[in-house]
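This document starts with one chain, in the form predicted alone, laid out as structure tokens.
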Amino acid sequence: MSATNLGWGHHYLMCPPDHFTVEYAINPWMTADEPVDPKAARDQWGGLVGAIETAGGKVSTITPDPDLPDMVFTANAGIMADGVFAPARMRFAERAREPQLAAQWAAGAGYEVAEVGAATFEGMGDALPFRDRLIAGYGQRTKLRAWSELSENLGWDFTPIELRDPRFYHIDIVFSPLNDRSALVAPSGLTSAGLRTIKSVVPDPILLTDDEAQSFSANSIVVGETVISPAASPRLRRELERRGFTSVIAPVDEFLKAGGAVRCLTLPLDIELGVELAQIA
């Protein structure tokens, strides 16, 4: 059976990353014995903006705040569907303003902005569109609670998968839709029920391997049938060559200091789940 590409990832919202820095200590990943290099936090990042309009695509941009140096990570600020945004509500405090930025930006560009529950949720970091549905991610940053909430009041479909491995702490560093057969899967990063669930949802999964997982390649944005990504192994380029895709890397080793790399620095604008807010209002 033939895959078709995605209908979304061309169009993202960024962040350029005048302020950004590793202030503190919010995952696994994050630590002051690695400061920053600013000149190459800026090359980097207009490097993923190249490969994106190389490809195709189309990049806005958000003005950043000096307060809050880990806003350069768009997909945490919220999820946007349907031209509705849902805010965010971010587990640390360091990170609390960022959605209400985002909802002001989207706002001001047309879009809806959605009420939203109580319960923690990161953003597109921890939900990504397979199909009609939303995988979603929780246990680490974001509630369980959190995907009812939004179901019920936006009408969205989400398949939620827990996440066990601090490492690992958004779905989208263990999950990314490559078209409507295939993602990049992490294994290593989920349990074994969520495991089987993915495997249920996409037919054709590639499973990385623990060294792959830990180089962030599932942490992959698709523009058509290029695939951008932080890293890939000659084994991960075979295999995404052989279902038809580009495979185009974009290094972003700065922003791993931090524990993010090319999705956690774009959040997709152009998702459609087929859903009226009106509907569900």
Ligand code: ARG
Contents of the next structure:
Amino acid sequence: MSATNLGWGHHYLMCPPDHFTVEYAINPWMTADEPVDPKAARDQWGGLVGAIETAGGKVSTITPDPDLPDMVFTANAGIMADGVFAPARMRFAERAREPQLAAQWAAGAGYEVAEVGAATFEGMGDALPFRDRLIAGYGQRTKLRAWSELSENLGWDFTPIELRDPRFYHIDIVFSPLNDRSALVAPSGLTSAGLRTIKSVVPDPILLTDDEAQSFSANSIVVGETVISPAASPRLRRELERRGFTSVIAPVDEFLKAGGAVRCLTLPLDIELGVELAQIA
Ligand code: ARG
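Now show me the form predicted in complex with ligand ARG; what you just gave was the form predicted alone.
All chains and molecules follow, beginning with the one already shown.
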């Protein structure tokens, strides 16, 4: 059976790394050992923008804030779908202000900004579409209850997946949709029930080894037929090519020092789940 490309992933919100540093530790990858090299960070971020544009995608930017070093990880600021932006509720105080700034950006850019409940959820770091549903992580940063709150308020259909490993604290480190049949899936970060649920939804998963997962290979994005990854083993590249993708590497080592890579640095703006907010009672 032939697969249909993702209908989204051509337009992203990104935040220039002017103030990117690692100055606190809220995940196991963040340590004081290796300071960020600001020039390398700028070059790598620019390289990612270039890779997206070369693949036919478009990048919009938000103004960075000097007090928010993790603001470069725009994926966590909220969920954008059907032209509606649901601002995140960050788990840690250090990042609490990022969703407000993203909501201001979204309103200014003409998107609708939704009311969200009280439960913690870290935006598209923990929710990625597969066909017309969102595969949604919980158990590390996001609280399970957030997904039912959002589904009641906004009508989006969430499939909750429990995350079990602090190294893989967001679903976007263990799951990346590729088209309507395939996704990158890292079993290392999933419970057996979570893996079973994903396999029941995704007919043709590419399962990643623990090494591939630790190199953040699942933190990839897809622009049309191009998969842009922070790293990909020869085996993974072959698996992607066999399914008709071009595999492109955008090195983002500076950002891995904060526990984030290609997906975390990009918030997709063009997801359509087919829910009209006006239709929700
Ligand atoms: N330092 C950030 C944090 O721990 C990195 C976020 C990575 N983002 C992602 N979507 N996984 O919150």
